[in-house]
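As structure tokens, one chain now follows by itself in the form predicted alone.
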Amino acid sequence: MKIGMLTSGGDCQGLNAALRGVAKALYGALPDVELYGIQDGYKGLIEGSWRIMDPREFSGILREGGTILGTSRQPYKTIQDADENNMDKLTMMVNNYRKGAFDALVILGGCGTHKTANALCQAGVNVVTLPKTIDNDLYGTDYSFGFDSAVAKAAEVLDAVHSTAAAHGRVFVVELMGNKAGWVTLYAGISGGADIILLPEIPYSLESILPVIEKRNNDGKHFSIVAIAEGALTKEEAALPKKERKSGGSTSGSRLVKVLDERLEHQDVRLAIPGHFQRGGDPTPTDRVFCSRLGAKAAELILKKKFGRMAALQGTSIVSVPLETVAGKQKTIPPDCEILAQARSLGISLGE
């Protein structure tokens, strides 16, 4: 068999571990299998850029962050736009798949990647996918790989901020990744001991935040930690049309800091934005195991010729789900999510 593999979308920890899992399982089952690395995500499939991989390339990459294949973002909304030769990107990818005589593609990516993967599947390409995104917002799987590692990085930042916040009696606002889904901020906020957690799914009120900070000061706790997702909005902002919600290139954290600085006259307010730090570094042991299991499942699907499916975690089992049930859907935090109620019971304010 001739299998092509690509990593698409934003980078994260665990991509190499997942590639390794697929390779080890396929090499073990099919000694004559050929694995081809498609460079820089869908861009490489569009341009016909791939190379045969030596089995030794998969050795020693279990713990390495990033991706040995490179990655890029290819917006789904543009894949059917025609170029100067009246050829769209989807057609180019299908043609190159056939030109390369691949038996299947293994695609690692998040929400946008899966929409394109489903389009390829509907165009006759044999596709198996793995759920990758630090945002954990991919439908059909309880968790996506990269999430646990990103939470660990974000919690590390919150841990470090605690000591400096306490030393100076400051309020620290830590802006974490998550534009539409707040899973990273919620989990990191709880594990990092944040006093206030602000999420895209729950528009917040400043009037609900200030009493929390003031109570901590009155109780002799002269510092507070606010974990805010980059996509968090005030109730007033959420009521505006999308184009009017953000202005001047400001971020959710900087907007909150500006207001808190004005209202908290006798207390310093500082902002910390770890940014891509959350995507970098080595995957956690949990993600390494998860990626290895997903890779083995992808190999199983290929061997059984069960294409058009995504390997997924449901409960404690690695299963597979149809791509058509995943594509175009996003998993945000539901209002009745048990962990939200538990956060409230722990005394964490969600800004409601």
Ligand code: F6P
The other form holds:
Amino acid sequence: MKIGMLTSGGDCQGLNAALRGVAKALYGALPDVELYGIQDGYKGLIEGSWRIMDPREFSGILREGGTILGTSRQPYKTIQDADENNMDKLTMMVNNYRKGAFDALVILGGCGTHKTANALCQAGVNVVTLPKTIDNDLYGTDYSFGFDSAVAKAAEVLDAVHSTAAAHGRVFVVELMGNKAGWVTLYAGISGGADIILLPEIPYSLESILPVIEKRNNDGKHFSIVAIAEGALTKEEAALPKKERKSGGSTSGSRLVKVLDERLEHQDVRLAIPGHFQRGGDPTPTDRVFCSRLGAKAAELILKKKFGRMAALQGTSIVSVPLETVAGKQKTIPPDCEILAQARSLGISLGE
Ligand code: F6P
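Okay, that one was the form predicted alone. Can I see the form predicted in complex with this ligand too?
So here's everything in the complex, that chain up top.
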């Protein structure tokens, strides 16, 4: 069997652990299987850039961040655009898959990656996918790998700003990744003891945040920690059509700091943006186990020739779900989600 593997979209912790899991399980079950590493995600498939992997390349990478295959973003909306030779990227990928005489592809990626994986599958390519994204917004799986590691990094930042915020009696705004889905901010905020958590799913109002900060000050807690997702919007911003939400180069955190600074006369406000720190470094042990289990599942799907499926976590089991039920959907935080109610009951303000 000849299997191609690629990692696509933004990187995250656990990609190498998942590749290793697939490789270990496949080499173990099929001694003469050939694994090919496709370079830089779909870009390598479009350009026909791949190489046969030496089994030793999968050793020692369980805890390595990044991806040994490289990755890139190839937006789904461009894959059907024709180039100067009147050839679109989807056709190029299908042609290269056939030219390479692959039996199947293992594709690791998030929401955009899954749309393309589904399109490849519908064009006759044998595809098995693994759910990767720190944003945890892939449909069809309870968690995606990378999420737990990103939350750990983000929580580390919240922990660290606590002591400096307390020492100076300041308000600290920590802006975390997540444009449309606030899972990282919600989990990191709860685990890092944030007083206020602002999410893309719940537009916030300044008037509901200020009393929280004032009350803490009156109670003798002279500092406050705000965890804000990069995609969080005020109620006013959210009411505008998308095109009119001009950020002028600002970020959600910097906009909030600006207005808090104007309103809080006697308290300093500071901003911390950990950015890609959240996607770097070692995967957590939980992610390493998760990735290894997902890798074993991908190998099982290949051995059983069950293609067009994503390995997924449902409850405590690793299952598989059809790609067409995943592609094109996004799992944002549902408004009636239990964890939101629990956050509120813990006294955390969601800026509503
Ligand atoms: O999708 C993962 C993610 O980290 C988002 O949370 C973030 O908005 C985006 O990628 C950042 O993208 P890039 O790495 O291309 O700057």
